[in-house]
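To begin, one chain is listed below as structure tokens, in the form predicted alone.
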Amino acid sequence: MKIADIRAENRDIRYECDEIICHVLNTDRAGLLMRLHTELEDDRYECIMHGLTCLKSGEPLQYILKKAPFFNRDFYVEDGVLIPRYDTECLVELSLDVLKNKSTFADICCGSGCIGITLLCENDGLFGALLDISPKALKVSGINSERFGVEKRCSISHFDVMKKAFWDTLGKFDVILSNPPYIPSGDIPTLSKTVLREPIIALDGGEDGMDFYKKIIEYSTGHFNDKVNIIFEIGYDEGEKMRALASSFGLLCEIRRDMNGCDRVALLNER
């Protein structure tokens, strides 16, 4: 079969469509569209098949395709860790700003480690410590520390969030800053099926979505070089919620908004 035909069956997927195509055949839109009437290996027109048998099946396009953008990179990922997304840019740019006369942070949460890791790629002055609970996600994380040359100024530890005891063996950051879970519970079901098949334990923020950032603040106590710099990524409604968390643990909460003008990401410090 010809790439022509196979764009012509999946027009109303046009974009996806030739992303995989692209992917299969190692090229880019220019390439794919100067081999429009090429006919196809029968190996390569499995593959894009099959890619998109499983974009229709509800799988992400950054899972099939083992990567997805970020902050002009391309971090690698696969199921089973959170896919990047452009939202959380917004947390990177305020995070360079706040580390610029600094020279540690903290990554809770950090699955892929696209937070991270970026921060590492445009300032080559920080170390950074990336954590997080599930396997799968340092993984991930180790894959892209290495892919962009940073793995000798992080460190990647499993860690509970919302354990003590994993706190207590901790050290002391000038930044702690995390993109954790934060819909709540109760929304969860209403999640697109592509949405759902990310893992639900980077999704759930409890019953309001704001149970991990209760055990940040509180248990981060003790933990920073100097004053108080937390930076959270935050629900598009969950600006006012935030300043009313911060002030009863008598904190500052500066709430930055994204380009849609939702609420995006909280900078909480001592007053």
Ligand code: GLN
The other form holds:
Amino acid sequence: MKIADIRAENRDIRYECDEIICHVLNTDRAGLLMRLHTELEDDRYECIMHGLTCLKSGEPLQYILKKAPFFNRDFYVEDGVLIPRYDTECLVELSLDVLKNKSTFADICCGSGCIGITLLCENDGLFGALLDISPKALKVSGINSERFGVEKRCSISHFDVMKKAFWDTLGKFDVILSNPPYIPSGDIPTLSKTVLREPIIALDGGEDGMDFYKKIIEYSTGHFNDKVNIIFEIGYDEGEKMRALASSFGLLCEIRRDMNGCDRVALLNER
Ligand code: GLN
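For comparison with the form predicted alone, kindly provide the form predicted in complex with glutamine (GLN).
Let us now look at the entire complex, which starts with that chain.
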């Protein structure tokens, strides 16, 4: 079998098909085009076919390729961690701004580590605590911290947002940031087949999607070096709910929009 034949059979998924071929052949697009008409070795052919079968069954391309681009870096990902989203780059940009003259942050529900690790890469004066309940997330964050050479500036630990006992072990930070699960439980069944391959615990934010925000705001009291400084990613339709929640805790709330004009990031501060 030749690459040209595989591509012809998968015209409707040309981009994903090419990505899988490049991954298996460990080459780029130019390399792929040069080999279009050479016969593939059996094992490589099998690997490509396996990848295409997984893709067609709804497995996200990023899990097949074991990587996802985020803020100009390829993060390692695998089945069991949330795939970094382009939308989240907005949170990173804002956090970099807020952390300009500061030195410590906690990234709560760190997942693949894409947020915290990007911050450490972009600002070498920072130290971060990356926290997650999922052992898989901690493993993947560890791999990424080493991939980008920031492992000496971060701690990666098991953490349950909902349990006060975990908070009691936590120190103080300049900023606490988080992209927690925030999709209302009732909306989970409406997600696409591909998104549903991702860990539900990274998506399901409880009845109104706000469970994690509430706990983080409540329990983070006393965990700031100076004033309360929280940065959250929020759902496109959660701006109003977040304003109300912040105000119920007596906090100021500023909502920023993403590139698509959707509410995406909330900055919470003391009055
Ligand atoms: N933005 C993600 C999605 O739409 C949700 C991520 C999250 O819940 N933190 O799939």
